[in-house]
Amino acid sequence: MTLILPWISWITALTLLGIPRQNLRLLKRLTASACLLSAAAVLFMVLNFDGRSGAEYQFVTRLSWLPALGIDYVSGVDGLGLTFCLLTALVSGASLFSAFTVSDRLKEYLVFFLLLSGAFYGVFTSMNLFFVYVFYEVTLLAVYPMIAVWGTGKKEAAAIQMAVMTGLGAVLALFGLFLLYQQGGPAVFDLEAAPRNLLAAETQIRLAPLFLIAFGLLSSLWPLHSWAPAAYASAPASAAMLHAGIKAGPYLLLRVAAGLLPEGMRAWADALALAAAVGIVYAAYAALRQKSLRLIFGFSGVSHLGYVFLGLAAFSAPSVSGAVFLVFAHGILTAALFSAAGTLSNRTQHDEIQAFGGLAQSAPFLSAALIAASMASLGMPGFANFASELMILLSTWSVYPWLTGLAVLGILLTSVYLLRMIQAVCYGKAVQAETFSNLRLHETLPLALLIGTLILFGLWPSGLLQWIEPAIGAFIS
């Protein structure tokens, strides 16, 4: 099952290349079929996954490729991989509706859309570091044209900045993999079999900063974050939902740094925690200064990822489990926010918050969804974000009390800029009320799916933690 998951999207993308661009109905049907089939495969794994063995890889398939170098195509999922596969299925399914609204060269856009979603599945199901890296490289190659060609505003500059920064992170990660291979041999590529004490503690401490910087660049960790807000503000809604919602950087940090370099992670944890706490406050303040809806959401994403890195820095089972839970919750939230922003900008051709107004009267459902997503972002109980952030803050308080206090200040700033945004967009004097009088199914269904998911796992956090905690326990033990 895991073997075919990324190839469902990729084979469909190849099929689209042979279809005339005028046949929009067939292009959309094939793309939707690929997303539904991938989601069905993920649902099958969810229903048949043995949560009691969440630390072990399941649905494993092995294909020999270059055994002399320790490089085989091995696929499977543990509790961590399954969580990220579920995130990918939900976000890609929701973003599909926005992808269908692209009017210029839809065929090519859907090809890149499928390449991106399939590559994410490949990252989360690959059990060999070589193929994890290859699949992640494809995500970078696919998202660049989606922003540079189909984006808005200063799209070329934003895409180039993103390509340079994330490309630098990818090169550093590749260099780090070469060093890992040199020190540990072919066994280091096998995520299932590689022993955690494969490398000496001194070697782990030397290599850990390289991966922290590399994956920090890929995850927009402060102060390596500068590319992210501009890129997501310029991206089409579906591209922003996919790339900002499905965060592979923290996943790679767990798999490589925590999985193979635990002593290195512990040695550099203080520096990571400091960067995370400063990033929470800095990005929240930057969001407070923005007037563009999508820039607010872009900086908000950087701020909230700081909580993830703070949890990883504490390196305890509850804090890291909470960090993974927050990556899932914030991924769903980010997709919902950019979906709402995409609907607003598509209908008005701008995203300046002061130019909206009265959305609660003209589009009550869209207003309610935006308010619900904002409440989830600022940590209201009942949403998955509250449960995950609570796990992080409670478990990091004993390790980093001052930095945790600084992180709590970030929650206050988050409340300020989100409530200001809600006041400007949803209330006040109605502007362009007729523009939102006829919201369609493709504009409301993704928001209902994503907000519903946040509420489901906010009320039932054990639904995800039953997979996450055993897997993280194996990392930390």
Given for the second form:
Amino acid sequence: MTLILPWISWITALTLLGIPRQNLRLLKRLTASACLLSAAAVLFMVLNFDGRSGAEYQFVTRLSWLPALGIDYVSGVDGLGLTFCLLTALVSGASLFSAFTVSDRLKEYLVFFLLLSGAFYGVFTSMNLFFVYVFYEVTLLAVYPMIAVWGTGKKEAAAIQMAVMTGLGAVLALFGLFLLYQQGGPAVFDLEAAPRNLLAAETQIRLAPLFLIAFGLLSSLWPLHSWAPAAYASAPASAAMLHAGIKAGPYLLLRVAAGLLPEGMRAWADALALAAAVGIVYAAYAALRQKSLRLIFGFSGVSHLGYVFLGLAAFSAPSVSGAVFLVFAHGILTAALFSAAGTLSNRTQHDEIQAFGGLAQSAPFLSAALIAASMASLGMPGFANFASELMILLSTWSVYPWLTGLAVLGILLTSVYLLRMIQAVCYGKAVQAETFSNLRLHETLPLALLIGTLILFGLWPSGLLQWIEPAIGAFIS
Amino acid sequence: MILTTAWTLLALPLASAAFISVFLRKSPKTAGALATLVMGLCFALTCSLIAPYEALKNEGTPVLESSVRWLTAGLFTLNFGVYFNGLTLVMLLVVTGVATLVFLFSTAYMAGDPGTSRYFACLSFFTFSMMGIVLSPNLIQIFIFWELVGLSSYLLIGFWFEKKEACTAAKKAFMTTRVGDAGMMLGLLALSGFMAAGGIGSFDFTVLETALPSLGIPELAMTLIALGLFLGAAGKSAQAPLHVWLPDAMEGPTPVSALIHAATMVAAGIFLLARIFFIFEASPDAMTFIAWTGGLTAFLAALLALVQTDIKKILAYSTVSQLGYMVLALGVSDAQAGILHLTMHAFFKALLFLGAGSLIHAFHSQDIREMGARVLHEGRGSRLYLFKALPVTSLTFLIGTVSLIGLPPFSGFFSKEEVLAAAAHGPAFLFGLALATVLVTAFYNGRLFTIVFLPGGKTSSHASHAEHPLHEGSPAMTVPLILLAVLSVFGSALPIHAWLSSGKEPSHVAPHGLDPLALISVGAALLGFASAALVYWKRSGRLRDALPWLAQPARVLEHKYFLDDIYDRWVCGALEKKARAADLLERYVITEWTINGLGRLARWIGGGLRSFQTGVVQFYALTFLIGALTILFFMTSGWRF
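The structure above corresponds to the form predicted alone; please give the structure of the form predicted together with the partner chain next.
First the chain shown before, then all remaining chains and molecules of the complex.
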């Protein structure tokens, strides 16, 4: 089951290459069926996942690949992987709709789209660190052209910035993986067995900073974040939704740093917590000054990842579970925000918040969705974001009271820039009212789906935590 | 039985809000009728709880609780549920009772507004959130509904979102109360730290109350925790210096002001103080701080009401001032007096706001001077013209006013006497402040009443815009006024103390009508009202024209103690400065170093591959090459890290 997950998208991508570019309908249909099929596979996994043994990998398939180096292609998911697969299914399903609005060279765009979403499935279903890395590398390669070619504004600069920084992160990670291999042999790449045969504490402590920097670069941890707002502001909506929504960086950090190097993680936790808390406040301040909708969302993302890292740094079972829950919630939220921003800039051809206005009148649904998403982002109860942030705050307070206090103040700053955005975009007299007449289903459905998901897991957090907590418990005792 | 009804009470308004926003967006009349009926049903259900609750209490089980698990965070189990005791009952009666009347009033007041369905959906959502606070069995759930109440208040203040003032006011209300909420969150977190150390994993009031003494929280920490939680209460209940949002919140529709910004939501802070009174009692310093905050707020806000000309703003400052009274009562350890005043205030303040709504509906103006001028003009100098034109509004407004200034036998008198009696046990200065507030309250009400209802002097020529003569609204508007007036007169007959007192302890001794304190306060009220009537009898002008030395103090009041300017300059300004600093840092330092630095590095290393257009491909190629070579090298050399 898990084995085919990335290949559904990749094989479809290959098929698309053979289809004439004029046949838009077939291209779209095939892409949509690949997404649907993957989502159905994820749904099957969700329904058949044995929650009581959520710490164990399930749906495991093993293929011999490089016996000489002892590396096999093993796929399967534990509770953590399943959560991220669900995130991928939801976000790629929702971003599909805005991917179809690309008018120029749709065929090539969809190929990259499928390459990207397939690669994410690969990252989350691989049980061998080597393959996790390879799939992750593909996500970087796929998203680069999506931004550089189909983006807007200073797209080349943004894409280069992103490629350079994430590329550097990837190289550092590769180097780190190699050192791991050196120390522990092929067994260390086996995620299932890894928690049972950890390296010596001293080695872990020496290796951890390398991975923290590498994955910090990949997941836009302050102060290594600067590529993210720029890239997502230039990216086409669906690329931003996928890449900003499906946060593989924290997943890697969790798998490698927390799973393989728990002692190293503990040793460097204070530095991580400090960067996280500073990032929360710093990025929120930066967001206050932005005039472009997508830049606001970009900085908001950096700020919110701070809570994730704070939870990881506190390194207790509830704080890390809360962090994973927040990665999920914030991923869904980010996808919703970029979807709304995409619709707005598609219809108005601009992105300046001051040039919008009166959306509540001209497009009540879009406005309500934007307000709901903003409320979720600023920690309004009822949404999954609040539940997860509360979990993090309650469990980090006893470890880092001051930094947690700073994080609480960060929530206030979030309210400031988001309320300002709402006032500029949604309220006031309607500008260009006719631009927003007849919103189409493909513009509203993804928003309803994503926000509905946030509310579902906000009211019923154990729906996700029943998978996350056992998996986290397996490597944090 | 009681608990099932309590769950139903929580579910009904939410269902009504959801149903309206999904199915009734295009049928405002049905939406209004449905929402009003649901609220009426809620009120009836609440009333049906009185008898069973009293029976239970006689059996000796005055507290009921039922909850389900919502979230577990390590040691902490966060539940969602309902909790029922005397305080719950009183608050439920106030919320559902006033809400029903306000909903009914709104069906007429909002008729014809294009957003009526949205209005009723939001208002129903508000009552749901408010019930959530009232029924909450634990601190976290209170916080959750606390935020939801803030959200509905935000949506309703900004209901007329085309108006810039309304949006700004909504934002200000949300932000100011959120500052309080952040304090509350910090208080909760600090408390949770000690709970974790003591092995207490539940925020339930019943658990906390028994466990708190055993946690061994140091005195300073206890004070900080209590003050953090109080900050939340002060934000919602508009205590100085966080009161600045409430007068601006009057941009919302007037029935919203009556229900949310006078009777119920702003009372949530008082309710919170009463609900977790055991936490505040554990810190005498915090109690002193609370008492002073309440006393100062009561007096300073009453002064501000003196110079306002917008009828809703006068009433808003009046609300701030009365909330100050309630906080003062709690600060001097008389929670029952605070809750009693909350209840009576809900009646007469909702009445006054709905009365103001009725006036605004008739005059299409909120300025008391314009109202007076028009009455004078239309009545051709007849002083009691408004009582003829708008008999119900005028008489009920008079009843509300008298109740507010606290003359016997109106309900406001009894509750205010209890607050004053409690304050008499506190510091002498605070007691003096509370008495002075009585005088000022009577004066600004006398001013308002004389200018609008008893105008005199010359008719001004330019007030001739009366196409339609003044007339009363439909029964949907007058019936709530009459019912609230009845409550304002007879409200004190409700057995609030008996409901509030837990178990068999002797219930609160109500002060008698004729003790010296009552004589003093009634005297002060009469003096204040009469002097205002005297001053404004002739001219609808300004007091400072007659008494020039008042000009300077009046200027300070008109600028609201310059508090808004201070916030603008020091808080918003500082925020803006830091944001600019972060932005500059981002643009010129971080981006410069990381990107251009890395780009240069890439170009420098990959100098030989310059034929590629961008640095990216070469960078990728190069790093992979280096990576592969390194791996090969290490694999073959057997080097160890």
